[in-house]
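A single chain, nothing else alongside it, follows as structure tokens in the form predicted on its own.
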Amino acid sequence: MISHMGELEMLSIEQVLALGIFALMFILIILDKVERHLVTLGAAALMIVVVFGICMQDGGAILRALNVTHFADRSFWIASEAETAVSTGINWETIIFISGMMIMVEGMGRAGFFKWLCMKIAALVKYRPIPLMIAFMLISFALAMFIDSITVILFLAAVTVELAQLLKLDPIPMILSEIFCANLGGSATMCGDPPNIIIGTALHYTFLDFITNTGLISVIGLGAVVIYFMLVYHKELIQEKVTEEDIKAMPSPQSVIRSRRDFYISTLIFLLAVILLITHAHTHLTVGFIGVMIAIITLLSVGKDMRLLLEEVDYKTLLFFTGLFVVVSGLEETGVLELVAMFIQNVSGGHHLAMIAIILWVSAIASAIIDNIPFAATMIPVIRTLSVSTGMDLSLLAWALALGTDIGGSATPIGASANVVGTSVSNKNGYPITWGKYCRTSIPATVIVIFIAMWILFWYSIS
């Protein structure tokens, strides 16, 4: 302890302002009083003039942290892989990504084709509410695989709620199991969750490296997470009955196609999407050289209302993420983020699994309370110099922090923005879901499926 408090002690000038900005930028994000792209790029702009230009005086160090060369780079729009350099700042590939995914999941769904796909597996099960539950759970999953975990509970919860006003049912169970498996899905893929892309293109991790090792925890999670919500809901979902005539008064899943042309057109972009990120390893072209293309794509395709599909992008986030990568590379540029992993080094007595219990835990406690997107960036230099320090594998630690932070942020009702989305759904409707509620369900299924991602976590790192 003591000399943990003379490193404290020594910190300087610039580490002691940086530190200081990203709390008071983490503060007002908890608080939610300021929108938050207004507090990281306010925290962005105080770590440019105050650290990196008054205190350091350091020009590279702001050019660094902007970034903007990197668009010249070749590696940018093809990888490969003789390159292995990590570039630090806002990570343009991430950004752009999301950009290109958003525009093409509003053209989606325009077409209708979410509401569609609820509708026709609703009707595949007969509306039964047992196979009802476990069908949705596993669309939310699957569907948050490729899209952000927000999209996926957005239509999903809107249209579990048409279902149960329809069928009489009581859809707060089903919303429930479908935000935590909306954000169980997004930790098994690159594209799954914001996290997951931050680390990925930081890191350079692909499709491939996350759906072969954070994918099968995930689906193994899965499982277990079915079966928890079953034994917990069995009773009300077997006292809950759906006559023939409620059925009969479903509309049909074809009739929520609002056109047939752009649905197809939506249906194949979207496939295209999929592909190109399933073999981006071995096409070489990278998630924001992706992004660019599907974004075009779409744009093409819905011809006069490119505006209104623009005009519909989520820029508040975008520029959520620009200002927290200019701070988190303040944090890495004054040394702060190295003090960090030193710290969790001594701790860890550098043993590798007690690394890797570390992160993991301590990213899905964090996240369950604050935002899991800026706790990731922060964490990515961490584990980079705690596997150049330690010799321990990168990718272990990487998977224990996208496992961590993705997961984690189930177990609270302010966890992740899909939480948010859904329980707010739910309560607009007339189904108050409280945080009692919430929590008594989630944490206990978050906590089983840590535990078994650090089980196997620890298996691949023995094996």
Contents of the next structure:
Amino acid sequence: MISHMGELEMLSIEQVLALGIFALMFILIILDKVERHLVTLGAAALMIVVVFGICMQDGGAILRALNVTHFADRSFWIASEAETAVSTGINWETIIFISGMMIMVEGMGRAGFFKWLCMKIAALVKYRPIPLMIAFMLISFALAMFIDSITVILFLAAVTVELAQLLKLDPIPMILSEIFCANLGGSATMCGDPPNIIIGTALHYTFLDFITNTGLISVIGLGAVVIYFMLVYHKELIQEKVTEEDIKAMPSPQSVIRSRRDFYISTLIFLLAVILLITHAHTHLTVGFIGVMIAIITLLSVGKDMRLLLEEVDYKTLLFFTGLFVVVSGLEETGVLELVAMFIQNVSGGHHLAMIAIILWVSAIASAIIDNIPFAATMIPVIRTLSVSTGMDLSLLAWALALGTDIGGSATPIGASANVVGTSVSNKNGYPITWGKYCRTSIPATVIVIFIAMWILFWYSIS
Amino acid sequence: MDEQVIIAIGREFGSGGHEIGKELAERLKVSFYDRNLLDHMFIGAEDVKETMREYEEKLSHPLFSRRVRGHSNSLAETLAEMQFDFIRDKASDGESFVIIGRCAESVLRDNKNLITIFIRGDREIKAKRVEKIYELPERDVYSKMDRHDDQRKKYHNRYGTYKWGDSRGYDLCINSSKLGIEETIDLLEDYIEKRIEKMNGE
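With the form predicted on its own already on screen, would you show the form predicted in complex with the partner chain?
Whole complex next, starting from this chain.
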């Protein structure tokens, strides 16, 4: 321990600079004064020029950080049977996959798919408050397994507010439960939440690996949170009465479909994406390939509206990822992340259960306060080093990291993007969600699910 | 009054800006908006008003707020935007009114019928006024004044075109301590009437 502390004290100049750039980037992201994609791109430029260029004078490190040659590899598009090569630097597969899904989701939103689904489900449960809340929790979870949680909550919270205004209900309990379930659903699959996509593509796990591990834990967690939210809000929900007149005044689900043709096509593309993702371990198609394919099909299906769809892609988020990956690669190339791994190893005493608990809880707490994407991206090389140095199964650490970052983000209004969007929609419609109101419900729910995840991961480790 | 007139008043805490604005609204027989803006925005929702009151004309701490694709979890920020929309709607409906704070001089800067005023005061005179109104011990008066002015400044500088109290952001800046509240009102009424005459003549 003492020797490692000594190593920590004797950081090289490039390590100090890499850490300084990383810390500056994180502070600027938190302060939110400069757009976050400009922050990560600026930090990436600094990392390349100052750390790789001036200090290390290592052109190879720059190429590895930019990772542009990865496109030419066959493994970028079609995975080989035993993929073990570890790619560092910009995770283009993540960026391409997210771009493809953004285009698909935009197409679905334009066709009216999400609103139709929400209205259809509300009609199926006859707009009764308790079944409505449970149904929206389940649909939030299910959609977030395949679609980014921001989109899921954007539509779900908007429909919830609309229903609440028509039915004279309080939408806040429903929105809070939907946010939680969107984050939980995101943790279930490889494509549900950005940290999972980054973990999956960087460490070569498949959709099935995720769904059989984090997916199982998330479903158990979902059962627990449905019970929890019912216990917390059942008194308020029982008091709310929906009259026949209210129900008659509701718009029909079909009325929200903008174009039947676009609706059916976008639904088919979505189903195709789900099938391709579920089977990608067998077809060996990488998520990058799936992303490109889905994007091309969606763009071809919308014809002349192609340009409009492309304009709606959130390029800032994609640039944010690009810069972030370069900064993390700076920490990796300079050996800073190895020191972090050694530190965790020392604190845990090399005990596997302690390492799982540390990764899970530290990820959860950090993600409740800071953006979980930079955190997850930074921790991937750390858990890889930990696994090599302790002989621990890397997948257990990967699941701990994925679950910690995805679920921990639910605890506070700023922990995850879905929380920000959900509270914003509620606030804008005159249903204020304060920090206190949010945390009173969501922190206990987060702690419950993290405990469930911890015990199941312990069980995985022992068995 | 033929033409619409909107009077946006910025003010230092204790300068009497609120009282001056209210009296001007009464003399001009127009609506008066201050904290009561929330009553107009959230009709019948008492609990919402109570919650929102805590976030009015304030800024969120950067550590407690985050922005994602144009959405912010900050109640203070959302409320500010909602108030700006409300003020814009009132102005575009042709209503005449006096409004206190809320960056109205920046929000409505394109309205040709806007008159913007900033009211300040001498520190000691303001302190005496605050001491009397809030029945505070002297030691608490200055900290209260500084706290409120600091909040107003930060809020204004976040959303306003010019910095809070910067004379370039207002048509008229006045020290209410020199003439006293009543005479300041008279002077401002005079100024506003002349401006209205000019507006009607154009």
